[in-house]
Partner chain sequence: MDAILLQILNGLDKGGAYALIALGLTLIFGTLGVVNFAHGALFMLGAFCAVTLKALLSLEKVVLDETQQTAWGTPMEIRTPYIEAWLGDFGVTLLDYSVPVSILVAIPIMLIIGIIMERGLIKHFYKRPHAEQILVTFGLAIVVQEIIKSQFGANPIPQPAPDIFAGSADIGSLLGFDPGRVVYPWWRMVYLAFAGIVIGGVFAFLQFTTFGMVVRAGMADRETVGLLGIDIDRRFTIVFGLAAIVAGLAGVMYTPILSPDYHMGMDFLVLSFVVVVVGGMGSLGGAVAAGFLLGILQSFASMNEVKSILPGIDQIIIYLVAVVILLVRPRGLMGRKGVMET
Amino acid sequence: MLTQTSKKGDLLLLLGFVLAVAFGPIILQPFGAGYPDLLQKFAIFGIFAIGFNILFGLTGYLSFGHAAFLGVGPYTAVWSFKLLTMNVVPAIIFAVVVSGVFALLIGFVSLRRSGIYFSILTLAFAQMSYNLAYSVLTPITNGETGLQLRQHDPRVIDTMFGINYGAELPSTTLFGIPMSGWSGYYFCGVVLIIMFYISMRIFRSPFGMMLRAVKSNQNRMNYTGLNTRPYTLAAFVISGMYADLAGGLMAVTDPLAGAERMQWTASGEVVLMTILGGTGTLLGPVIGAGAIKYFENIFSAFNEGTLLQIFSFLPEGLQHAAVSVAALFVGEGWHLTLGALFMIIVIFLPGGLMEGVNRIMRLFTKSGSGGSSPQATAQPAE
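Any chance you could show this chain by itself in the form predicted on its own?
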């Protein structure tokens, strides 16, 4: 009976997630976030955070190098657009395959250590990738300029089918559907739903249970003779493929690849997303990614003119004083707001935003069952 209840709960969770993605533009419109470019970021970084959560949330291995995979994805996708076709399907497939091999190599070396040593190793690999993209691999990455589309790119598959883009710079498509605007968002949204479902299956599988055991006490498992390395390596590779898929989707919506996406700040950002939303939960990383990207795009857009309008009801002296203080937390200083929010969440909600959601749900559950009899309350759940 518990298994049936769990399956029903997962089905309801997935259904609610699908509805949230489908009606996201309507739901977020009152909050000023109902436009496709920002919603695409929500979906892409949601995938990035979900993948990171499979590694960090289930095994406890904290990687500071996931920006390397996020950066490899756009390079692979843009090369697919340049050499093969502007159709996004081959680009996504190649991005995931290349990332799997790349993550396997990095994970094989990094997972020889655990704890802070593992974190430093992954950070070192990410910085090496960043510097290589700017120096040795310039013929592949185009260095500081970044990899861009050109009119004279071969695009072999498009040429075979007689597709001619003329003098215009081609744009990405899904079998003729342009991957910009709302069609681009819903493509990213469908991929997000698929990856969320895969994450849910991993969490509920024996493989996911083994990863939780690694997080609980890996040394004890090793003492019993069980080799945990294949499980942690598999989690690392899956997590890297999620990150590279997110990077590939960045190139799908904006066909440009640059080494700046490999900076260590991107790795730190996905850590914040996961912890802010709720480490080890299914929905938490998606919520955390949406919250950070919302603050980044909304609060960073506030300028002095906007603040003057907001505080226009104050006397002139107080108005300028309020603008001076508020300017520290918005615009270029929006990271200060993010830091304050992160501190509040860590102090009062150690389990992230999902802990707050669970507390609210428990309050409603208690109030809803307040009139029930003690006998009914005491009965065990089936």
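Numbering follows the first chain given and starts at 1. Each form is matched to the other, and the largest set of C-alpha atoms that superpose within 1.5 Å is called the rigid core. Because the structure is predicted, anything quoted here is derived from the model rather than measured. Compared with the form predicted together with the partner chain:
Shown in the overlay between the two forms, fitted on the rigid core, is a CA shift at L19 smaller than 2 Å. Core-aligned CA deviation for L338 between the two forms: 2 Å or greater. Here V357 counts as shifted, since its C-alpha moves by at least 2 Å between the two forms after the core is aligned.
Pass me the form predicted together with the partner chain as well; I've looked at the form predicted on its own already.
Shown below: the chain alone.
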């Protein structure tokens, strides 16, 4: 069912997705993840990974600089909070528009080359943005301190409507509903559902088919007289806008913008989320993003004490050995786990978790049908 492309299947998938987002807090409660801050992260990085997947999964162009877009989003959003209003809608719209232009510029140059050249160019652009944010653009980005809200920001529109935040630092709102805690999560969740639906429409559209054709053989597309660049550029811009939307949502939940989000490690993380879940699948990136953020949350919280407790069933000497080995991978060393996971997934399961699920399902259907009805075995001849 996961690979079929029927209208009914899509509808079911969307319905399931909506239910999962709506009941996320209840479903994830037993895993210790049923609180809004973490769930918001799932939703935000889910959007980021869905967007990345539109570029990488469909066209095969591996961008290593996607964090640049994720980094621009918060800056735009925070400036909108500072200058216009604390309402999140204009902030997000601005974030997406500004990043769209930014992605158009970068994409126009980077997409002149493909393959490795493209990866290196995007990586270079991301590093360039990162460097600029820390140096020349300090008046806009506030350098290493990061851009923060202040009490005396102008907030033109808010003042126009006579909203006064008094002496305390204002928080972000959606027409008066404060964007913190559960309302913040459901706002991100609704955006995630909309973005998931859009990505589904793109996957099923002729435009999506064209992008897939670019991935499988760009030369042939060129020989048939078709200029593929507008299509790849469109995919790049859409993907960049998704990333900026995610960045904007980050600023909504926590109105602070810093350049460290643009670092290449962040770009690597979204690549890992996408391939962990399954490149080119609809649901995969969301699952990958959720899994990584979940384990990051769990692993980073571990320390020596909890490890000693976990390995307490071992004899004394072994216990300390096990703890010292495991301590490399948790807490501060979470990135080591991330890197190792990255390698393992690429080496053994390039299709990601979705491929793993499909493989297991195929195993079951094969052995099941082989036993009961011999006619059915001829069916999976694709």
